[in-house]
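There is one chain below, alone, in structure tokens, taken in the form predicted alone.
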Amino acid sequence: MNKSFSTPSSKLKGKNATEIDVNQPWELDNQAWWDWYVTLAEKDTKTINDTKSVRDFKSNKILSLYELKNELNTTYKLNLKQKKFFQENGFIKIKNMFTENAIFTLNRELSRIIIKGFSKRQMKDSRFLSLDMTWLNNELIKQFVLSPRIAKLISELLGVLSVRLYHDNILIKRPGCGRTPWHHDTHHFPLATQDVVTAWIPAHAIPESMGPLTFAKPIDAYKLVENIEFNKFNNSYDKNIIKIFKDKKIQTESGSFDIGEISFHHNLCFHSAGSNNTSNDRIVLANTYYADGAKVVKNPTMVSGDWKKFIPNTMPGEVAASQLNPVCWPIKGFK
């Protein structure tokens, strides 16, 4: 059971500026990190009507573990157009990556994990909830996280021979939760490589009213905002990015996710997500992978979160290859 109730902002108020400098390591847990991070977003200006029925599945079949493995072990063939789009924009959304039965099976399991993992008080008090490293103790989630279908595709998007797991993360944006601030993941994952991709797997359909991901394009958009100073106290960083993207006429791509549709985004791709204006939780399994051989950066910061939990027994500057970072591709027996 996750025991974190207090928000990090209350713990930070009693400290001086030196103690809470952004370059200092994060000292709280990952849930506290998310509680802090979502406070840095500007309010959503879009008003979208509430959608009551957003998780309607036509099929309610729960797959056996054997059936699920067969699907998740079937590799996906990328075409040249998809690879080029990703190289230019740093993200791609792919429909029908998983069958409706596989997503329904994932949905039921994640719902069970969430009920078990959070108290009624946490569900009531928090607007954004997070659970990580679930794959270590749950065979079904492990199949999704270590899936050759995902890992091979990521290796091809990055153009690398081998990829490792950084971590899995169950992300629950509760009804009424506001925006996720504009950001890219370079500083969140303390890895000395630009070959990092997150697979964002919704556990149900996500209409625009529920806050799907929004991507800025092209990938080089990050260069326009790389000199903006990050502020750990308020939403000024997010507001400045919004202004610059608007002034520079940066294109953004936002839209609903169908059941079975997932996205892949590069660590340099700036992205955000809207408010959840529905009466249902927005539930996503997000898994992050990186090129085998990457090292931990020499100076992880508070933005890197609880990284030692994800890469244990590894010092800054060392190769990130702990027992919790298995090679997900290539796998023996697959072509």
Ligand SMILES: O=C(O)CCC(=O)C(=O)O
Given for the second form:
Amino acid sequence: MNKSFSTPSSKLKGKNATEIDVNQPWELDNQAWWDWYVTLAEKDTKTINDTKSVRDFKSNKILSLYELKNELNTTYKLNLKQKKFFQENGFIKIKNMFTENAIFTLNRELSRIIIKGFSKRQMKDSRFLSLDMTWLNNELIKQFVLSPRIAKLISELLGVLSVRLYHDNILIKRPGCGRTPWHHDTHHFPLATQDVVTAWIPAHAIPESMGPLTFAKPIDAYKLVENIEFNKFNNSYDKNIIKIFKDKKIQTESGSFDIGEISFHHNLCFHSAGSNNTSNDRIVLANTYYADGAKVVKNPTMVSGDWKKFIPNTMPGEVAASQLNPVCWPIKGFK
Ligand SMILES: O=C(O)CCC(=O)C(=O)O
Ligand SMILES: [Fe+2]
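Alternative state: the form predicted in complex with the named molecule, after the form predicted alone:
Everything in the complex follows now, all chains and molecules, and the chain you saw is the first one.
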């Protein structure tokens, strides 16, 4: 699958502000969206150069689909402390969500998909590459995306009975790619609910030098920056957030991820990511889920990106329940 390669930032520059108002829908694909979006980030001040390989798995067994299913179908028991942490902070990182073998299996499959999905020219730049909806044609990715282990945990974090899939997203931050700007995902998902969580599943260990996801604490941090106007042309929005968080002494969590460690973030949680200062790709499978019954907002904007691909045949204002948004929890046969 070869994605179209467009440069939205140059398209944006060619037009005046009223022509590409942020309130207008996004007309390009999800890759184009990421290409544009990372141009809005302030440069990283840290320059950690780390060339050691993070591909080093202690065990490197590729699991069969049957073995993988068994693992992805077991449920995880959240404790009260974890639930409280998520309620207060809007995110949680959980170690050992998956075994090293499961992550190794995911790593090999994602690496194969990436080689197939992008041309040499596309892979040459220090870009943020993205592929979505691969679960539709790939049984292994489908197991991860529709995993009851993940979906049940999300329903418990949100305190809702049932969750649907919004979309999957393979996120590849290439060596040398800069920061991901500060944002919360409410900006991105055209869903008229606050019950949305993304599971961010690294396909290897992510040291700090590689740009792990960074979270602001507590979840209410977004209220401090609610009135900052989003700027689609430059990094002023990101710069403003950095300044306000610093002035207000907002704590951030930017630690590394071990193999098998996964983070879950709520759509109101402010997050960003550092630049990738290593010589390896940072490869992550990020899947987003929402409470069953949610509707599409009445006016999706350009920041909502390619949403019609993820919720097809659905008009703004209608319930988001297309065939591409299966209920991932509850699932028959599981308690
Ligand atoms: O991977 C990144 O750098 C950003 C991902 C992100 O913002 C998200 O998954 O919500
Ligand atoms: Fe995000």
